[in-house]
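One chain comes next, on its own, written as C-alpha cells: the form predicted alone.
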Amino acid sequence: MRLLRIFNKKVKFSSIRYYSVVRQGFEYVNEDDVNYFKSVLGERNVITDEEELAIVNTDWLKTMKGSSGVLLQPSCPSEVSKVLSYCNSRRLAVVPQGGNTGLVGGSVPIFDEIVLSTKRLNKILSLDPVTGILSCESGCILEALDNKAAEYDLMMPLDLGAKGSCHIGGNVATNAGGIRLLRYGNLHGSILGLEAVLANGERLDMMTTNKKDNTGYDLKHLFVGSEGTLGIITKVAVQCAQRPNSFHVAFLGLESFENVLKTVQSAKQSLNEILSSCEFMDDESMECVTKNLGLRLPIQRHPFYMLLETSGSSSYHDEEKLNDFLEKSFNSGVILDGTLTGEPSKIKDMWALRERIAEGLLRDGYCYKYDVSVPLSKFYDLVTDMRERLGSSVVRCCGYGHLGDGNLHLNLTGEIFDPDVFALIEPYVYERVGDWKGSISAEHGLGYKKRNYIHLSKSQSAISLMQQLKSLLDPNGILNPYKVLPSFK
C-alpha cells in the first residue's frame, strides 16, 4: 500500500513551487514498513494521522509543503540506529526534524520522506558546573538547556528568537548563529563532542568533552552544518559559557548607514569585552512590528537604528563604559537619539522590536527571506539595490540583522507568493552576493531552497568533495534527499 496525503491546497507543494524537481527512486511505504515501525518504536509513536502530519509536512513560513505519511518519534539513540537501518536496506527516504522552526525548507519532506522526529531525544544527560560542560540528547529545546545552565550561573552559547520551541540538534545541524555570535562565537566552536546515527543505522560516538582533543580528523565537525544530510544527531555535548551578572541594552537612532558602521566600529574599540551584541534595523523593519504587531519605539522615529548589548561582570563598570561611548558618539553627531537600560523588563521589550521582526513580516502576507552574508562596506546596499529593482511589487522592503558579524537579513513580503516577483528576486540577490564573495547563507544554512546556488559561495572542486563525502556516508542518498547539495544535471 502506498501512503500519501495532501495538505492545505492554499500551499503548493514544494517540489513545484520554488523549481521542479524529479522525485528520486525512493521506494514508498508500505503496511509491512509501518507495522515494523511500530514493533520498534510502539504503536504510539508512528503516526499515520492526517491532521498531525499536515503539521510536520510544513515549514514555519507556511511556504513549504511536503507529502509525508508516516511520522516517527523515537525515544533513544537505539531507537533510531534500528529505524535507519530498516530505511537504509528498503531505500525509504528520511527527514530528520527538530522544532521544525528552519527557513530554507531543511527540515520538511519535498515529497513523500518519512519524517523522524527528534522531541522525544529530551534527556540532559549531564553538567559539569566546573567545566560547564553540558551534555544532552539532540531533542532538548535550546531555552530549557539555558534554564537548565543558568541553575548553575552559566548560559547557553547560542540565543535566537526560536529558542522556546527549536532544538539543540537541529541548531548544531543548521550550524545556528543567533543574536550573540559576536560575543561566543559559532557552534563549531562551541560543541565539544556529538553523536550522530548514519544512514545505515550505525551509531558514530564522537560524544568527547575534551576541549584538547588532536587525535585524528575531527570528524564532528561534518555534521555542524550538514542539515542532517550525513547523519542523524542525537546527543551533543557543548561548552556552555559563564553567565554574566549584568546586561545593558541601548537602543540608538542614527541618520545614515555611514554613521551606523561608525557606531560599529567605535563600539567594538570602546565597548570591546563587554560588547555582546551589534544588531541592526532600518526603519521599514521598525515600521513593521509598530503597525504589525502593536509594538511602541523607545525613540523617535528614524532611517536607521541599532540595538547594542553589553554583558559582564560589574554593573558599574559595564555602564560606565557604555555612557562614555554614548557621550562621545552623541557629541560628534554620530548618533541622533537612544536609550540605555539595564532593566530586565525593558531590556526584553527593547530585544522584542528586533527578535519580532520576523513575525511582524508575516502579517503582511508572503514573505521572501534572505539570509546572507556581506562585506560590511556593501551591507545596505543590496537593500536599496532590491528597493530600486522591485519598486511597488512587493509591499515591503526592509534589512536586519546581526551587523557584528555582517550577517544581513533581506526581507520583501507581497499579499501572496507570485511568480514574476520570485522571478525579479532570485537568482539576482544570489548573484549580487556572490559578486561581493559573500556567502549566500549567513545562518539558516542552504536546506531546498538554496542548494542550487552554492557554487556562488563554493568552489567546485568544494562542492565535488561535498558530493563524495555524502555518497560515502549515505551511499543510498536516504537521508534528508533533495537538500544541501545541487540537483545533479
Contents of the next structure:
2 protein chains.
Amino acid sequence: MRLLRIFNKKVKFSSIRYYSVVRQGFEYVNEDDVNYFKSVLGERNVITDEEELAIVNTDWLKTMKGSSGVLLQPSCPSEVSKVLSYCNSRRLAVVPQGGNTGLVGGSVPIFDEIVLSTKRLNKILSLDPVTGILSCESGCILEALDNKAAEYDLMMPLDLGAKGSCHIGGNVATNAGGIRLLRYGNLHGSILGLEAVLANGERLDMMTTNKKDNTGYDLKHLFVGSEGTLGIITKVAVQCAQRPNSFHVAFLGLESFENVLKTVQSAKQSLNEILSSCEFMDDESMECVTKNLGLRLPIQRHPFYMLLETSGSSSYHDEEKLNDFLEKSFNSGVILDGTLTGEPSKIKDMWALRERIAEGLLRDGYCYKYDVSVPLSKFYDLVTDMRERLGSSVVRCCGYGHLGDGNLHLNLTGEIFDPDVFALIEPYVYERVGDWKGSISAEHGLGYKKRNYIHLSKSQSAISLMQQLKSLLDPNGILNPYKVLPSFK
Amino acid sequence: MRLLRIFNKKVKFSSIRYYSVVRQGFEYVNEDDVNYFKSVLGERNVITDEEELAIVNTDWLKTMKGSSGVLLQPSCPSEVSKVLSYCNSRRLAVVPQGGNTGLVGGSVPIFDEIVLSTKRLNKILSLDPVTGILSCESGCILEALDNKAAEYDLMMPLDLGAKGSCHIGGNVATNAGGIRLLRYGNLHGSILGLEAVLANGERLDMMTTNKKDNTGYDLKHLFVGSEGTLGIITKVAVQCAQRPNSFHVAFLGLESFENVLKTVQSAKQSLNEILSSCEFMDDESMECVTKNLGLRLPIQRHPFYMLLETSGSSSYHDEEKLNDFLEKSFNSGVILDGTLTGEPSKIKDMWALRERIAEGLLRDGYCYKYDVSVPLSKFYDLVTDMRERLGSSVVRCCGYGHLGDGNLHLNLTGEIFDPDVFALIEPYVYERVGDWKGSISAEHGLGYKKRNYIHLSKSQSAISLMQQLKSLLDPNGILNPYKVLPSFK
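Instead of the form predicted alone shown above, give the structure for the form predicted together with another copy of the chain, please.
Next comes the full complex, and the chain you just saw is listed first.
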C-alpha cells in the first residue's frame, strides 16, 4: 500500500483513503528491457537519468510524484508500436505523457510505470488552406499548431492556459476544453481523424482528412477523453476554424448572481454568432489576482464579474453589437459597471485577470482544485455552500470559470495541505455535484485523483461497459493503470 | 439466397452480387411471441396488418422491400427494454425504425426482422432557455423539436430535407448531416447525452444535460452513427444553437470549378461567423429541377452554381458583409452572376432549387444515388469522370452537395434501373473515392447498400474492432442485422 505524496509543501500526508492504491502485478523494468528500448529508439531516447526522470515523475501542480525509472522518447508511430508491443508481452506498465500539464494526476506514473513521452512526435503532416483541416503527429504543441494555422488565416478550435506546452495528443486524450469551447464546441466535434497505438502495439488507423465520414462506428471517439488508458494517440486531424480579424473584450461588474445569469442569456441572444467566450469570476478570485499577483481591475470592485469576448470578421460590426448590448444591459440595471476594449494590449490585460487566477491561488500556499459542471441555477450555490462549510479553515474559497458552458472552477486555498480540511471537502463537494446531476469533472478528466468518484456522474451500466472496453482493448491493463476507471469493480 | 427487389419500376433484378444476402439463423416470430408483445405494448401497438406492414417494410426510395410480419410501437424506454430482452432470449432479429427516411436501406427489414418503431417515443423532456439544452425521447420529429426550440429563440443544430418526418433518434443513429453542418458541426459535437437500450434489454444510461462532462469514456459516441446495430436510442439531449434573427441567401453563377473553389475559400474568409451554408449545384442539377419540376432559376444559366446562406443577429451587418464579399468576387471575375435576398419567400425559392433536386431526379425514372466525401481538388472530377464513363447510357449525371464540407452528392438517372449500368457504376465509383482517400458515405451511412464497401474508407484494424464491439454489445446479432458491418469477416 502506497500513499500519494503531497510534496509542494512539507506536509505529512497520511490517510486520505481516496488516494491510496496498491501496485498491480506488473513486471519491473530490467536491464534487458532498457537495452531493447535502446535498440529501438536509440541510446539517447531512453532516459534513466534521475534529474530528468524527476521532472516527468511529477505533475504540474506538484501534488503527485511517481518513481518511474525509464523515460522513452519515440520519434514516430512505428517506434511507439514496437515499444508497446514489447511492454505488453513483458507486462510492463506504461504512462503516456504529453506536455504534462494535466491537473488530475493523469499523466504521471503512480508507481514505476514507464513514461512514454510524445514530445518527439512533433511533425505537422498537412494543412489544407481551403478546408482548414490540419493533420499532425500527437506531440505537436498546441500553440505551435495555432501559429501554423494563423499563416493561413486559420485558428485551432481550442485555446487554453497551457497552450505553450500542452501537446495536441494530450488535448485529445483528455478532451481538453478551454476558453473557445462556447463557440467552437468540444474536440469530439473538431477532431476528424486519429491514429492510436493499442496496448498490443497494433496501430489503429482512424485517420481521415474528410470532414464528413459516416462509414461504420466512429471509433476515434473512444480515444478522445480516455486519457491514454485505451491507446496512445500518435496522429490527429483537426478541423481548424477561420481566424477572426476582430477581437473585443468586455469586463463587467454585477451585483448578484441572478444578474449574471440574466447577462449570460442576453449575451447569447444579442451577440449570438460573435460571442466567443463567456467567463465568470467572483470577487474573491479577483481579490486573489490583485493581491497575490499585483494585477489591476479595470473597473470598481463588485461581488461578481464577467468577461465576454467577441470575435468576428468586422471590427466595426462587432463593436456596434457590443455597444448595443452593453447599453441595454446598463439601462436595465442588470450590469452595474463595465469596460469594453478592442485594443490587443488591453484585451491581454483583461484576459490575464481571468487566466492567471490559478497562478494567483497557488501563491496562497496550497490549492484544492475542483472543476465541475453544475446546472446554472445552482452554479454559485456550490461556492457559497463550501464557504460556509469551511469558514476560516481555508484562506480563500472562490469560484470562476466557463459560465457559458456551465463549467465552474471551485478553488479553495490554505497555507499548506491540511488533511482535515481535505476531508471536509471531499467527497462532500463531489456528492453535492452528483446530487444536482452535474459532472464531477467538466474538462480536467478523472485521471488518478477523481477516478473513484466516477459513479457520481456516470451510471453503473456505463461504468461497467467502460470496464469491458478497457479489457477488450488492453487485456493486460498496461496502459496508464490506476487512472480513469475506479479501483473497485 | 435472396436478392433485393428493386421494385419502384418493374425490373427483373438478377445478379448484382453486392445486394445478395443470406438470412442468418434467427428464429421466426410465432403466435406466442405476438401474444407476449401484446401483453407488454397493448393490442393495438403490435401491428400485423399487411397494409401497414407494407409501409414499414419499404424504404423511402422504394428500392428495398422486406417482409417483416410484425411492427411494434413501444411508448417508453422500459417497453423497448422488455421487448429487446425478450427478442434477445428468443433470438428474434429487430430493425429499429424512426421516420424511415434513410437512403441506404438501413431502416427497413431485409428479411422478416421485427420492425420496432420509435414513433410513440415522442415526449419532449426538458428545454433550458439559458443553456439551450433540450432533452427528449428519440421518436420526436426533428421539425417539431425545432419549432419548440424556436419558442425560446433557439434552433436545432441540424436541418435536413426530411425534417418533417425524420426522428431525432434516427438522426443521431445515422449521424445525420444536412445543410447546417458547416456552421454547427456534426452530431458528435452537439449531442450531449443519450439513453440506448442494448440488445439484451439493458438500458444504458448516458443521459446528461451538462455541456461538459469528462468523466470516463464518452460512450454515447459509439451509438451516434452506428445505425441501430449496437443499441436502440430511446432518449437524447441536444445542445441547441441560438436562433439567428437574420437570414440571407446568395445564388451565384460561375464559369469554372476552379472559381467555385476560390469562392469557397473567400466566402469562408469574408463571411466567417455568419456563413451558415455553402452549397454547390452543377448545371445538370439545375436543368433537372427546372425541367422536371418547373422551378425557375433566379439568374442566367451557367456551368456551376453556388448557394451561400448567411445567418446572424443583425440583418444590416450581414447584408453589408455579403455585399462587400459579392462586390469583390464580381470585380475579380470569380463570380459571373448572382443575386442576393433577405426576403423569406425568395430565400425559400432559392433553397428549393437546391433541396428539391432529389425529387426532380426521381422524375427521370430511376436514380442511382451516391453521397461521398472527396478532397475539394477532386470534387468535380468524379462527376465528369462518371459522365464520360456512362455516356448516353444514363439520362443524367449530375453533382451537387454540401461543398463547404467536401460532401458531393453524385446522382445518375435512367428511365428504369439497369443492371448493366449499375455494374458500370459500382464498385467503380467507390473505388475512385477510396483511391482519393475520400469517404464512400459522407452523411447517409452504410446501411445495407454500402456496407460491403466499408474497407474503402476504413482500415482493416478499425473494421475488426467494430466487429469486436458488435459482438460485445450484441452477441446474438439481433440488432439491425445485415447493416453497417460487411457480410464478410
